[in-house]
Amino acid sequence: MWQGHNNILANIKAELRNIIIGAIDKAKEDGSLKIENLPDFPVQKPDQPEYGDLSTSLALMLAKEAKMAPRKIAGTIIDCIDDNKLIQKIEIAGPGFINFFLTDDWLHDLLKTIHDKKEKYGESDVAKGQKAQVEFVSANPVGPLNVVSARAASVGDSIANLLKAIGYEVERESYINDAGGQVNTFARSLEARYRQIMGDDVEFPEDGYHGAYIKELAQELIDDFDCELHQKSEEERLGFFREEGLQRMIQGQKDDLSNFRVVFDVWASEKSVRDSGKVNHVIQYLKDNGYTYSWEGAVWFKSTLFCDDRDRPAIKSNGDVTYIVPDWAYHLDKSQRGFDKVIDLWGPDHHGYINRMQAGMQALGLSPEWLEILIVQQVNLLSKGQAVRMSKRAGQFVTLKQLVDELTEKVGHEFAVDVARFFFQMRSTSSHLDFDMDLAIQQAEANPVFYIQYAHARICSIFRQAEEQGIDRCNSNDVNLGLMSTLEERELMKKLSEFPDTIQDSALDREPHRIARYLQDLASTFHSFYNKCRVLDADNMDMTKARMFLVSCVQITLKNGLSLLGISAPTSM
């Protein structure tokens, strides 16, 4: 019925819609039901499996207008449904609930589609022929990436994979910001260090970046180019550590990001972005446009004309542009590249830039839509029940290097990584994280990654038994899938059908913890499952070949969704 169609549960919600909505206009010609306008109605998966594969509130939602109480409106629904062989059979619960029970054929094709589809299950082309871009981590290249910038690489990361998978053009680009008083300040920090290792009497600068990763720079750069920063006046040698330590950050992030499996395609840079004179361009543009004013010898953006608060400084008083104008030059940058999309994902100190960026995209002529931000909240790093501190300048912050090196001593580097990239994802991005170590370091059930690897892992293992056994995996035509009638076993399918709508809804709402929960439900159903029906049965081939024909598509829905979230699927643990 259904073989072939990658979201087989949309659509039997559709088929059953129209079959409603028949159903609704069959009353309403023989007078049975008096209504006007049929609302849109919701058809979907009810809280308990005795409540039936579907339900829909359509009567309640009809009761007023058509002067009836919903139960009975429901009973006249269901008196006008014809036989239909999608549908086993339909109830009345509660105040007028139309619970449907469907027959196994669409579960059955279900299993067919994914095994077919295999590593593209799940996937669709709702966004086919768009080219989306997101924009994550673009970290100040000052200091090492600390555990915010690396819950904004994993959730960035994932956001990109979930595009990808609803048809999406997709890529990934982080933004340098090479340029600004954090340069200058990074400099003389730098300076300051290589002085005092000389032997220098000099006083760190109260600004400056008291991190150890400084010290450990000046001292790497003291090895590497001894002679030439002695023969150096002290103003080129602030121009030599801005440039040389600036790369050499800028380096040290990739390599981090990179191993933490998180690779981009576009590095931009706010230096380039003020060289190419874009920055002028749109100053002119908002000036020739009447979107601008003095006042105490600065010009002023009128940002109320676009729903900010107040208007915004675009240049200072002494000539030098606000941080927010390159941010709009580069952003006008993107609209030139053709992105029909572009997402920002900004830490939580960025909240209050939020309007006045969009306010400059829409006065240089992009709509509000084109550009959406989403705030990646704070991480609080727990160990041993304690939270970390972390401040950039006061060098007392967790670095996504530290992070995964500490777990990799306790866990091995890709369980590591995998723990990470998860446990940064389990929330919304909007929500403050608490990263737990202790947990993060337990090969348990507790441990969710842990828990879900080992459902992928136990399939694993049920196929390595059956080869050994002489058992070979069987494709649609040799199983008869009809033998699989338990409650677990209907479970475990239905669970499977909600793939699809899950990545879609993930996708287009931008939030990966869906799919972190999803697998997560996943894999309870199938150790349900696993505990209550026998796999691999001597004395019942039948049925192993079509228990064996399941877990082969849950071994396939859990591998896609852990690849979503860049996460492996062990074979053995």
The other form holds:
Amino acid sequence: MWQGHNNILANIKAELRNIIIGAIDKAKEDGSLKIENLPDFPVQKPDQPEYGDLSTSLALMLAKEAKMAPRKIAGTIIDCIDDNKLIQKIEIAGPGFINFFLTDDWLHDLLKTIHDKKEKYGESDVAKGQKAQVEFVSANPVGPLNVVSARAASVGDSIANLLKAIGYEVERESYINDAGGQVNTFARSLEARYRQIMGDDVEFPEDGYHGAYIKELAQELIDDFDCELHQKSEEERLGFFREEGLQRMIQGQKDDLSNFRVVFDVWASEKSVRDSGKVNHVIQYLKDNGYTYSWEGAVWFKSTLFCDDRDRPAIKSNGDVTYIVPDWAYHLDKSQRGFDKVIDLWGPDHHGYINRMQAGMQALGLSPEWLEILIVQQVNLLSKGQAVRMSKRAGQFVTLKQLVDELTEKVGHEFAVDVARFFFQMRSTSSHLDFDMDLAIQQAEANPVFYIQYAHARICSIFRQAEEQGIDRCNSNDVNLGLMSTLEERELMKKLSEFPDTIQDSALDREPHRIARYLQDLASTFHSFYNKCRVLDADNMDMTKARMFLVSCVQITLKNGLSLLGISAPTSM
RNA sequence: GUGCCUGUAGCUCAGAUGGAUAGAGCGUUAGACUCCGGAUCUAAAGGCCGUCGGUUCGAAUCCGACCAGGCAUACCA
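Given the form predicted alone, corresponding form predicted together with the RNA:
Every component of the complex follows; first up is the chain already shown.
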């Protein structure tokens, strides 16, 4: 089974399921229930505490086959359940739900487990021994990273964290599109700005990159390489701008990302893929296997043989390969590096390329499941309520750096990154996102991340107070957890128990926003508890110790969850 | 035209495998602790879950057809 031994909730569900199956068998034997086979039935947390700790709709599912009323089936099942230490009380409710009220032992086991596991609480070994790679923020290096990349960076980094938490060995990689026509356009744009700064009356190329950053970069290069630039021919200079300019843009992207707490293990380069001969190898392989044909001066790949709705050009009529070919070569290289699973995060504008990518992978002999391509949905740029078409060419965009800088002015650098990352990770990756810089800054202080962080800081504060009063933290042997029986205390413990499942679901579905959601829930449950139950009470040291134990488990879980999202857990705010 | 994403409270969004009275934040209204941090808590108001069919004991969830918004759409990357 995939439940780790530290997933108490999963264990308790499995145990309850076995008890129910045992009861069904017994009912079948004595003839009180007539069914052939047992369907896969849910054992889940009901949405109201008064419906118990766990619940099943099994009786409803069996009604048809057993030809009995669901409530009657429920009664039959309950009659066949032997006394056991797990269950305190069972009720039949509504149309035939069986609601289980459990004794609190499992909640106490849970707290001890959290306390033991500390920063490992929530992790599992579902994917133990497997290697995964996450490729994200694969942007053109001809401009600074924008807010679209900021979203991708947040999401990709967290997906990598989540995969690691379920046992994968994970590598983060970014692919630089430092080859192809755009790179020449970039160089020509720099050259034009260079000459303009030098006083030449040259026109800026219409298809060039109009953003102000090109002008700044040209000036920077003039400052650093003035004399050398003069001596070069125009052709030499273009080559220089291409090399040096790209290097600086790429370095800028790396700096922006590391400021955003996103660090890649590998930066792969399209140019080196092209230079390596792997591209020719791929073309040759496709030709040799009869996957290509010539038509109208171009070489076409028969992607319709696989999963595409039309064939795709692989070599243009001018002799250059289309951009997909180095991408195939690049992914073939990934497979040779021994990854069991490769996940690519793409923007929605590349959606149409998924099929031809996968078709190529299949032609190259890779299984369709090996490469998983996720679309991180679009970010619509808004300015003063009006949609702005983002365009690198036109210089119309908001950069990652701008976002972090402006948030830093408002809330400081540490919180700026927290606010931005949470902002992007609150929503599912499939939802379209309207981004308004002014609004984002204005609402920075209202960001829900502070609600979560406040819960953590509050707990830290309790422990500071305790220390001042000379109350020690204690281990599980000296504490009577059974003292905690109020609704708020039990709800808080139950919420803590959901963390491992949340990580697993979130990781397997590649949806980090569920962690964000969970943390808001947990913080909310904690704040309610805090307002109802006083932790430090000099007149009741046993209760104080029990609640301190609980609260430290909340602290651990909050911190682990925030860390998955790349967000800090401040001890004070 | 075709493919994909989206449509849930005034706004921004959650609702895995179908389950009980569809949730949260913001906003609105009314309240709370002379005591652990008020960046908190409690409560109220607010809904044809885009529309119409289908499957099911049961549908926001699955299927089909529509409607609306967005993105992509054969040799840019």
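We call the rigid core whatever largest set of C-alpha positions still superposes within 1.5 Å between the two forms. Positions refer to the first chain, counted from 1. The structure displayed is predicted, hence computed values, not measured ones.
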Does the C-alpha of residue 447 move 2 Å or more between these two forms once the rigid core is lined up?
yes
So with the core overlaid, does the Cα of residue 382 end up 2 Å or more away between these two forms?
yes
